[in-house]
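Just the one chain here, laid out as structure tokens, in the form predicted alone.
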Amino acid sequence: MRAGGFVFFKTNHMSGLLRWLIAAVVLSAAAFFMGEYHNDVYRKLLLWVTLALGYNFLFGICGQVAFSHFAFYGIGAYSIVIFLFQLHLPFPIAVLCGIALCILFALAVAIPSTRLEGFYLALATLALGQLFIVVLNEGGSVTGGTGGIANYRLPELFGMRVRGPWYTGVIVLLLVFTYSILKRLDDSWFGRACRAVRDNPEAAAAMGVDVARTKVIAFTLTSALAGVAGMVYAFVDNTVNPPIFGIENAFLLLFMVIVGGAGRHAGAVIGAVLLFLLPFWLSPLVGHHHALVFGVLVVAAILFQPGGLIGLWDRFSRSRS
């Protein structure tokens, strides 16, 4: 029985790795069939999906309404640029320092925020996001002020220049890595603890779940993942500036998760893809009114499909079974 169980586990593990490998190859290969403009859009789409997956774990699975996700995205982006091109640190050390900085800021926010619930936590993180933009705008030569930092290039990695579609492959690896980490956590005891904390913190505490520690770990982990995504984003346009990390993008991220289906990884992917591409589809049809139509469609999706678009797939699957 043990030997058979070991073989079964090993087979499942290998098939899981094969699926990840195939997904990474397909997503990366798609970039080589696109022009420069569509490749740029594709890269940013992949990063939005990555961010949505992390925020879905924080909001949809752990139940924390936070608006600081884009602030940590910006911390990662700015930190890697400052460490590399102002402090002239070696690339691996710059990456590690950027991750450490995101973790320290996340802990500084998460530990006191565990005393806050719902609306108050949202306000605290909203203030953090706004404060981050002020710091960027007033940062002088360090952050580049309102104009940001531009005209830099990704250093050579192992003697190679990673550019164009090849850099899209790096973003795909980040996406697959983020999804695999969050999926494994969701399927583990920690994921069950997060859902228990989301549904009923008092009952979770009664069952032995450390509510405060669970919230801190979830917030810190997802913030660090957002910071890593920001580091990768810094070399997409080779520029970082405050408007990119504005609070309106934090709200858009929230809408992506809600519209797609909060608490479901597939829902986060669907919501991110749809809401990111929707303006590109609407703009040629309705011109400068596309923002209004976009807002109406988002509100309609929330009102008429509160379980998210992934719920439509669930209903379709049940109707066929």
Contents of the next structure:
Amino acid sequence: MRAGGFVFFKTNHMSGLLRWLIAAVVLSAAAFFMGEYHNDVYRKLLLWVTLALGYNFLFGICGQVAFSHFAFYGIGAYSIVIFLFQLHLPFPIAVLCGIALCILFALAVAIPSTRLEGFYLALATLALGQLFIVVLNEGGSVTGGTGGIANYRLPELFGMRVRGPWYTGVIVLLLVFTYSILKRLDDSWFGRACRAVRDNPEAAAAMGVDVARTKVIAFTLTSALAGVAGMVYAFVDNTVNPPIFGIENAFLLLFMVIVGGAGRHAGAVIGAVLLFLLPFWLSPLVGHHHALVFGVLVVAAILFQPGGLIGLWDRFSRSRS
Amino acid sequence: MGPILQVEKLTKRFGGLTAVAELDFEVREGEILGMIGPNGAGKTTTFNVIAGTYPATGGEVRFAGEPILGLPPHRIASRGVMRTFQHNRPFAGLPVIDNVLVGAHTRFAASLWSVVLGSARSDEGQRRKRAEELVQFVGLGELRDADVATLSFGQGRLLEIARALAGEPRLILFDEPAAGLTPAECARLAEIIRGIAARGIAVLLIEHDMHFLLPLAQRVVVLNFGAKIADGLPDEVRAHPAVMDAYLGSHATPQ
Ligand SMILES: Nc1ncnc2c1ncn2[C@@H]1O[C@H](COP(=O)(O)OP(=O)(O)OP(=O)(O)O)[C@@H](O)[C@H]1O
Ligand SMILES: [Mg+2]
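One more: the block was the form predicted alone; return the form predicted in complex with its partner chain.
Starting with the chain above, the whole complex follows.
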């Protein structure tokens, strides 16, 4: 639909499934050529890209300003750990319960706030994000308090325990799964309805779009996807603790999408990769002040390049052709 | 033919201001009903109440025999009432063809689940073809993939029409489609509106400009201060003393 959509390979004739498979294999295989440290960085990068893709659908495509994405990531992560190791639920049940929990919370936030102006969703999700951290810190033995929960392991599935670079493969699957769902939605009547709601809600309603319902579905779906990503994250370091799921990271996610180019999958990927890797290069130069550089980047993007880096790329490739 | 839209004693008040007062009229199937009136007469408000954007203060609106007052706008659209806006309201982030496809929103059969699972055959391709035909029909064929920001004002008017048609309406509400168009564009627009009526779609056409409206409409309703002051055939309305009065001093004068 849109030129420059994020495609792994230009293979129109190749069947969709095969294309996804190849992408997954290539991205996973890379993990086997890395040392432990780089593998760790690579995994976090893949998770950030996954989160940015989901958040881009909510913020960039549907136009909803929400700060709860990391709270849902955390709800997913904590719930899988608690359900598995404290309630001793079977693995598939624990996963389903975790997703159900995310959906429940998402509906509880979205249904009242999407009926109001967009500002209230921002407020409600900000509150949820803060509340979640408080609950984690005060959760006693259930959440492990400020120290979180550690010393658990991914249970054996079908007699195997996935670990090392193989677990990177699981994260790649998560990324491909997330992207394929978002891409299908975006290319359908639903994605168009989301963009219409973002651009002009009154006209969208006149065209037959149920504005409130569209917003609630987009919010719930992307929140549930964040929850699933959180479940995968829980077994990356085999530890979950509160700071990861705070508001700072929710803002970083917003920055990634804005700098990369809101509303475009490729933009979300570029923004996530850039802002995730930037601190690694910057910290030798500016120490912990890289947040300042991010701030400048975001302000520059908003003022001078609202299409983000992907928009810049479009202009560049158009002027060359 | 029978009425597709029946408006009875429709009233809309904004605080102390009565924008629409006990308005009665009906649109028959396949006809072009014109609605004229000076600035602030309540024409757009009438549309907004019929389309569900504003709640009515009183009265009744029936579409295809069923009451529709109180339904939300998207439900009214899905029943087959589509509209254009007096001021262009495109979806700025979507190319022309996708703007039109949003108009077809209520006509997609694939459920959200089948979209996510990629399972059921999608009607996306078929809808897209329909939308392309409509873009051609209003004369924007060349601009199918254009950014809406690059459209001229007149092209934006045509996009509004194509988008509304994509919803496969039985009744279409046009709010001053000719406003701001050049005489050549007006002539083309008149042809397009005749073409729409010829497809069996009932048209309710608000227009300021009597020169444009009178040759096009089969019947005309005249509003002033929210109330109907005259209705009838174009020639009758033109000669009506109350209409002459209402338009005296106003910029559009009957010929
Ligand atoms: N949302 C609103 N709130 C308050 N008053 C309104 C609102 N919308 C319209 N009005 C008032 O209702 C009256 C009728 O306005 P309306 O827009 O329906 O007129 P119109 O016949 O479409 O005029 P025009 O030819 O200028 O488009 C005007 O006095 C207007 O100021
Ligand atoms: Mg008006």
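Since we're looking at a predicted model, the values are computed, not measured. Residue numbers count along the first chain shown, from 1. The term rigid core refers to the maximal set of C-alpha atoms that superpose within 1.5 Å between the two forms.
- After superposing the rigid core, the Cα of residue 302 is displaced by 2 Å or more between these two forms.
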